[in-house]
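Next comes just one chain, in structure tokens: the form predicted alone.
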Amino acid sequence: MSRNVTVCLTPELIHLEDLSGKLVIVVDIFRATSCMVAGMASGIQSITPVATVEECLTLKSNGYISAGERGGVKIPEFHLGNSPFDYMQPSLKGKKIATTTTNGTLAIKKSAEADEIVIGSFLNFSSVKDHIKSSDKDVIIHCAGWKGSFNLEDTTFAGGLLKELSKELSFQSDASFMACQLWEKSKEGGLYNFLMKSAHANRLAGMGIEKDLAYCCQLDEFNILPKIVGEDIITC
């Protein structure tokens, strides 16, 4: 029997899905899950995603490195912002990070009832694809979106996975069809150029972080699979 895959366009819609027994891929391309993948690949021991700034500050007082943003802007009391380059600093090897972001950590928290939660990005695209292929679970690609709304970059990532997995997984929804169309469209002028048309990219580019955005569009920088184990993201 063919396994099913569903694209959830935003955390505001995840309540419509039955997460029990499912493999959920959480994606927030600009920039939370890209940061998580880059950090874990660079030797960070664990990343603990939390919902609120207050929770993050509590963990900071217990020795964690604090990281995160609201509205794309680094929280002043935190050690790090939400740049993948922040997470790749050599001084962070072996350290524990606590993070909270506008969209990505919310999507992770709202996926808590799933059987398995994997952190996805373009940076570890093939590792995610291969893990889905080896799994026996139905799959939900949970796009973090932007403050409850659909966004281009996360849905395009979902479309790329769907295209790669079309022989292994069954999908019929309009969201899945749209995601596949976006992935095909992104090939015309290159992924980065396509995603820089997104509203979220334009917001963030106005903050002078084009370097971050370009890096987040790189395919297969790392061969790792960060997963939620307990309350933490670790590499399995």
Contents of the next structure:
2 protein chains.
Amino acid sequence: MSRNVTVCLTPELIHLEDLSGKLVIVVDIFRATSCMVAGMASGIQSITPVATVEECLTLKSNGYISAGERGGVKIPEFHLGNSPFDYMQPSLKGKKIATTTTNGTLAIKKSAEADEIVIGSFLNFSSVKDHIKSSDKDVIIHCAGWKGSFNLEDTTFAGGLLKELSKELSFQSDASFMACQLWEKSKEGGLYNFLMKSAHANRLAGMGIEKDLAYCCQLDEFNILPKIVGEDIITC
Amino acid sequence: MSRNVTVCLTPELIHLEDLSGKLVIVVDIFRATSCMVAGMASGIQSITPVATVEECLTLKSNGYISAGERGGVKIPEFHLGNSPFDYMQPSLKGKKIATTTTNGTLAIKKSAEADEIVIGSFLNFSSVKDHIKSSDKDVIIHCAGWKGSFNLEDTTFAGGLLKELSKELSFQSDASFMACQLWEKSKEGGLYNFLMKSAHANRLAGMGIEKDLAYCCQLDEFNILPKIVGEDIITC
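Switching forms now, from the form predicted alone to the form predicted in complex with another copy of the chain, please provide the structure.
Everything in the complex follows now, all chains and molecules, and the chain you saw is the first one.
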């Protein structure tokens, strides 16, 4: 029997999936998982996602670098915001980061029962794809969405992965079909232009982070596979 | 300020919406709301959606015609299944029907806090569109989905409505954008051929109900607007 891959459109729907024994790919393109991939590729030792600002501040007081946002805006007491460029500073090499974000952290927490949790983004697209191909597990692509709702960028990423996996894995759900349609559509004018039509890109547009968004749309900047081990994101 | 229309992809996400004061369009193309529209247009007096088979059997013992399905299959003790042709029998004119279905009934029940609940399908597409245009309320298109998950046919219907409403109502969510993409895509090879790619059409394909599915894809068979009043669907 062939392996299956399914797409979960938001953390609000993950309870419909049986996570046991599964490989879960968590994706929050704008910007949490893109930050995590960029940071781990730049030499950060570990990233610890936590649910609340308070937990993040506690870890900060224990020597962690604090990072994250609420509503797309950096939290004033934190060292870093939620830009991939924040995470790529040379001074962070070997450091431990604690982070909390609106959507990505929740998707990670809600994936806890999976056998394996991998951090996905366009920045490490082929690393994720190759890992899925070499695995023997069924796969769930867990889109972080936006405050519980569907979003364009995470589902388009899922569609891209599905297209690359169509020979090795089977998928029949309407969410998978729709994700593939979005990926195909994104090719017409280019991925960046397509994702600039997303509601989240429009929300973030007034915040002067266009270069963040453009960077998050780059494919295969890094050959790296951050994974959740215990409470932390590390690279194996 | 312009009126808003949003798309809720499944009843599992309706708690993210504030229903108070809203006009909700419930849609379950394959086949619950298509049946309701066909039945009400054929002279049925009222349709009472209930959550369980047991409730439906209780109403049956009180003189109602019982109808519905579980997993796409007619319930043996019921008079009718879940085919629009079942609902259009001349002998049902003036009769009261009690019905329970996998997805459509749930979407109706979960819309209860709305100011107004209308039954939508391709069969009464323009009636729904015209009613929305003449209303002064914000609108939520509540897709019944499939066991809590996104489905293709209900969201494509939502996309079609949005396209017709783009001058009068504003919509910015990614779900709306995606729904419009699906509607546009469906025009390439025709609505029926597009929706035959859906997982639910494939699930139902072995059950010999191809003519049901084709009928549910017909636009504007009826000029009728079934609404929920109290516990019942009636036409005003």
